[in-house]
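First, one chain by itself: the form predicted alone, in C-alpha cells.
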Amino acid sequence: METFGKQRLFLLLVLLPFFLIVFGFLLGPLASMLKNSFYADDGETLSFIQYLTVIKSNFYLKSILNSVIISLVSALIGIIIAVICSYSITRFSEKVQDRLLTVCNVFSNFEGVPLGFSAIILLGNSGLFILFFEMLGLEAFAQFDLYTWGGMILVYVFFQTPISILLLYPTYYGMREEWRESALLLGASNASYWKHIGIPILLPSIVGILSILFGNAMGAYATAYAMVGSTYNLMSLQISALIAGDVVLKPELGSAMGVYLAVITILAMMINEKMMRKVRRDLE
C-alpha cells in the first residue's frame, strides 16, 4: 500500500510541469480573458457592455462574418484537395509515400509570418512569379492580386491542406485493397466501390477534418498580419488591434471578441460532431 502511494505521488510529480504548462498557458488566460470580458472601459465597473458593443456594431459584426465565411472557404477546399492528394499519394511504394509524408510534415509547419512574408515574396506586387508571368505575358496570372480575397484564401488554402492530408491519410492507409478487389471480383464497378465503401469510409473523417480545419482558420492570426496588416476586417486581427494596437486599447472589448471567437469554435466543434454521429449512425 505504501508502495502504491509512493507511486502516485512520483506519478503527479512527474505530471506537475504538464499541469504547471496547461495552466499557466491555457487556463489562466482563459480565465483572464473571461474575466475582463465583462468589465466596461473603466476596467473596474461590472457590466455586460462589450458583448453588446460587439452585437450592435456593424463592424466587429462584420469581422465575425469575413472570419467564418474566409475559415469555411478554405477549410472546404483544404479537404478537397486533401482527399485527392491523400489518395494520390496511398498510390505510390511505402518508401515515396514515407518521403511525400515528410514534406508535408514540413509544410504543415510552415505558417504564420514565414509563410505570409514567402507569399508576398512570390505573389506580391512585385513578386517573383508575378514578374515571371509578365515577362511571359500571362497577364491573367500577372494581374493576380495577392491582396484581395482570393490571395488570402489561397494562403489560408496553403497552410490548411498538408494538416488536412496528414490527418486524412491515415484513413485512406487503414482502407485495404483486398476489400476493392472483393467488390471488383462480385460484379460491382469502381464506382460503385467508392459510392458504396469507400467514401462511406471516409467521410466521419473528412467531417471531422473540416471541423479542425475551420477552427484553425478562424484563430489564424500571423498569417494575415503579415499580408496585409490591420487593413482587412478580419476577427483575429481586431482582437489583436483592441488588446495590442496602436491607436486605441480596449482589452476589455478584445476580451469580449476573444469569448465569441471560442463560442463559435466550439459551436462549430458541437456541430461537427453532432454530424459525425449521424453518419455513423446511418452506416450501421
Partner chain sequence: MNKEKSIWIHKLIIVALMIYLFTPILGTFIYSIAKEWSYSVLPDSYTFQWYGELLQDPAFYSALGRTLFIVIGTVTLSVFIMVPTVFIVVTFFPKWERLLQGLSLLRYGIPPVVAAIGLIQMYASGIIPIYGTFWILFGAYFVLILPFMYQGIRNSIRTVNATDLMESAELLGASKVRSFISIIFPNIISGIIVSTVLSVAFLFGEFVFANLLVGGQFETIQILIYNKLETNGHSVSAIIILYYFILLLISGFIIKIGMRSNKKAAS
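Would you mind giving the form predicted in complex with the partner chain, to go alongside the form predicted alone above?
Just the single chain follows, nothing else.
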C-alpha cells in the first residue's frame, strides 16, 4: 500500500508539466478572457456593458453578421463541392484515391497569408486573371473586384474545399459497394438506393462537416488580414484590432467579442461531434 501511494505520487509528478502548460496556455487565458469581458472600460467596475456594447453597436454587430454570412456561404459552397468531388474520388482505384487525397492534404495547408497573397496577384486590381479577361474582352469578368463579398467568399471557399473533401471522403468510403449491390438485387432503383440508404447515411456527416467549416471560417484571420489588413469589417479582424491593433486598445470589449466568437465556434464543433457519433454508429 505504501509503495502504491509512492508510485502514484511519482506518476502524478510526471503529469505535472502537462497540466502546468495546459493551465498556463489554454485554460488560464480562457478564464482571464472570460473574467475581463465582465469589466467596464476602466478594468475595475464589474458590468455587462461590453456584451451590450457589441450588440448595440451597428459596427460590431455588422462585423458579426459579415462573418456569419461569409462563413455560412463559403461552408455551403465548400460542402457542395465536397459532396460531388469526394464521391468522384471513390470511383477510382485505391492508388489513385490515395494520390488525390494527398493532393487535398497538401492544399489544405494552402491558406493564410500565402493564400491571401496569391489571391491578390491572380485576382487583385492588376491580377493575372483580370488582365487575361481584359485581353479577351470579357468586361464582366475583368471588373471582378477581389475586395468585395464575392472576392472574399471565393478565397474562403478555396481554403474550405480541400478540408471538406478530406472530411467527407471517409463517409463515402465507409459506404460499402455491397450495400448498393444488395439494394439493387432486392429490386431497388439507383434513385431509391440513394433516397433510402445513401442520403440518410451521408446527411449527418454533411451537417457535421458544414458546422466544422462554418466554425473554421468564423475563426479564420490570417487570409483576410493579408488581403485587407484590419479594414474589412469581420469579427476576427475586429478582435485583433481591439487587443493588438495600432490605434486604441479595448481589451475588455475585445474579450466580450472573443467570448461571442468562442461560443459560436464551440457550438459549431459540438454539432459536429454529435453528428459524427451518429455517422460512426451508422457505418459500423
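Positions refer to the first chain, counted from 1. Worth saying up front: this structure is predicted, and the values here are computed from it rather than measured. Rigid core (definition): largest C-alpha set, two forms, superposition within 1.5 Å.
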Practice problem: Spell out whether the Cα of residue 268 moves at least 2 Å between the two forms when the two forms are superposed on their rigid core. | Solution: yes
Self-check item: residue 233 C-alpha relocation of at least 2 Å between the two forms, rigid core basis
Solution: no
